[in-house]
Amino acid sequence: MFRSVRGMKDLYGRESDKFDFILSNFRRIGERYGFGMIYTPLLEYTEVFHRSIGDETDVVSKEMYTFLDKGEESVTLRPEGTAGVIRSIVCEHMDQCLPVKLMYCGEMFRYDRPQKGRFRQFRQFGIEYVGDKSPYTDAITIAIAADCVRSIGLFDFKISLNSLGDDESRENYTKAIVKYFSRHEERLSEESRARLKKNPLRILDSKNKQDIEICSMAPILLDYLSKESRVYFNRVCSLLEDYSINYEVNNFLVRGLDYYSHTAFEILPTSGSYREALGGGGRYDKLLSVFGGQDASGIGFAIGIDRLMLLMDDFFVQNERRKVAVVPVSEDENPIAFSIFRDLQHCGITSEFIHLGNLAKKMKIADRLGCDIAIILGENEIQSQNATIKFMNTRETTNKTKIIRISDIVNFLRSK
């Protein structure tokens, strides 16, 4: 028997309704802030991610779905959205007219151990705001992320915030943590010992319990910020307070990708059993130039839609739009019934044309399809130019049926 690939699931029924609800709300928020949609390919040349995300990150070193295509070129299913969007901005020469404000939504792929809220094929919504570097832009971007989460009815969350500073800040901080971690090298995990020589900041992103304990006493990045970076970060914090956004500074937040600089943030739920990050993002100063574009800064975020769907289980109400069944009693009534069905569709009324089987079977099908109203057309109805309207899901014991003129059906249904 065929089954889906591990870590990849189908979306249908209530789950697909939740997905559509989230996406429609997020798009509305993005449009309100002046962002337009972009759809990038699922498949990119592998170098797009190696050059942007960083060879020493978990995403590149462990989790990417990479293979050789029939042309013997290395390609990768996208593990995140930013790299592809920035590649597109450069390829399509959008960077010649900055700023550029884009939003995206789609599937991402990472080979990881499937668990609650973490799948190998997952869905993200994100924005990229390129070509406008200022604390105001950072605060606005974080506010958009907060507005998105609130728009679907989730209010118990906070923004975890840090600054990665500029090149000078990171260089000074890197020297400090190399000195610190070198004193504890024997206690570090094998993976973190390797990172100590190649990319020591990644140790702060370790999920190993022993590493986390060692990291808790490590020097903090804010103490090594340059004067310019400190002023920039303090201004971002001040603006978030003006926005009344619930945030806290996390001294060890570095995010999992190498392209970040200055502001970095995550969105964390503050109630319920699920406490993993719902999304996050930050500023990147050199990503466009990596792809051959202008030396321009950008900021963005991505939110995991699958994780939000988990949190919506307790309060999400599916679309309760009423559905109409057009039911001819026999084949003789099919033509007029089909004509009525076509009229309902033209008027935007959700409807089903149910014409197979006897009347009892047709009504069972209408009930199974979730129809609230049935328009029943038999020989007597056709002769009198009337239709029998049956209210299928009402709790009332009376007035479950009504006779109306066929010519009045559309107006009657509109009133319902």
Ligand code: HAM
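Only the largest set of C-alpha atoms that superpose within 1.5 Å between the two forms is called the rigid core. The shown structure was predicted, so the numbers you read here are calculated from the model rather than taken from an experiment. Positions refer to the first chain, counted from 1. Compared with the form predicted in complex with this ligand:
A movement of the C-alpha atom of Gly357 reaching 2 angstroms or beyond is seen between the two forms when the two forms are aligned on their rigid core.
Core-superposed comparison between the two forms: CA of Glu73 displaced by less than 2 Å. Glu379 shows a C-alpha shift of 2 Å or greater between the two forms [criterion: core-superposed Cα displacement of 2 Å].
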Second form
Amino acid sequence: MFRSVRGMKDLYGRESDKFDFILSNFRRIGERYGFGMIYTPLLEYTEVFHRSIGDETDVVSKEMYTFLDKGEESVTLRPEGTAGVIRSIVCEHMDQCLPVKLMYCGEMFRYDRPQKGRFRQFRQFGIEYVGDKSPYTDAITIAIAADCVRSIGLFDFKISLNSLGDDESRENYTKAIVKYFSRHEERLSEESRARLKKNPLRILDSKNKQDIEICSMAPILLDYLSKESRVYFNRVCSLLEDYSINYEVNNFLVRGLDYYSHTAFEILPTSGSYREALGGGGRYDKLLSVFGGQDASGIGFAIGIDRLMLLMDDFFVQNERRKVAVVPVSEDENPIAFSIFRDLQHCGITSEFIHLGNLAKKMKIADRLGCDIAIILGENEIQSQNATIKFMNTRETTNKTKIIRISDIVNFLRSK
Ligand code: HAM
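Structure of the form predicted in complex with this ligand, please, following the form predicted alone?
Let's see the whole complex now, leading with the same chain.
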């Protein structure tokens, strides 16, 4: 028996219904705010991610699916969407005419340890809003993320917010935490000790228990923000308050990717046992120039669709469209049943033609396929130009069947 690759799952039935429901809601919200879809390749040259996400991040140093293609070029299955979208904006010269507002959805790949809500292949919906640097744009972007989560019926979440400031703020802050962590170096995990030399900010992202304890007493970034960065951040906060978007400042939120400056945020569930981030994003000042584009800033976020699907388990109701089964009693009635089925399809009525097995088996199949009305066509009915309509899945015990003229079927179903 073949199984799917570890950490990669098949989506079908209720799961694919959930996925479609989420995506159609998110796309509608993105369109409402003026975003257009972009589809970038799943594979990019490895350098695209090294340059943008940063060599010292877990994503780049441990989690990428990287291999040499037949032309000996190093390529990588995208671990996130932003790098490819920005690469495309520059390659396609979209940055000649700013702002650019794009949304995307698709598969991402990270070689991580699979666990609840963490997969090796997972799906993100994201937006990138490039070339319009202002606290308003930051507030709008966070508002879109909140609107998306709310649109699928999830209300118990909060926005965790921080500012990573400009280059000057981060330089000063880095000096301060290097000094602090050096004092505690021997108690830090091996990984964090290595990061102290290469990328000290990443220590704040550590999942090691002892590291977390040391981090809790570390200097905070907000105290090192330049005047300009502080004014910018305060403005974003006050706009979020005006928008009535629930947020909480988290001084240690640094995000797992190196391209951020200024605003950084995550969406966290506030009820139930699952508390990992549902989404995250932030502003990036240098990403376009990394790819040789304009000196323009952008902001965006990505939401992990698989994690939302997990939380929706309790309340998601499958597609409530009416579905009609056209059921010939025997093979003799197949031609007329098939032509009725075709009529229903032409009229846009969701329907199934069920013609295999005896009548009991056909009704069982209709039930399994989720049909709630069956049109049963037997010899006697057809002779009198009638069909029997059977209402399935109904709690009513009377009026479960009805005889109707074949010529009236479409009108009858339309009125239902
Ligand atoms: P990220 O925080 O790395 O940000 O990922 C965004 C979301 O993707 C996470 O909050 C989580 O819900 C989901 N996610 C990440 N890894 C996994 C996994 N292994 N399994 C399931 N879900 C996962 C980014 O990717 C940035 N590109 C967001 C962004 C856009 N920043 C600016 N623009």
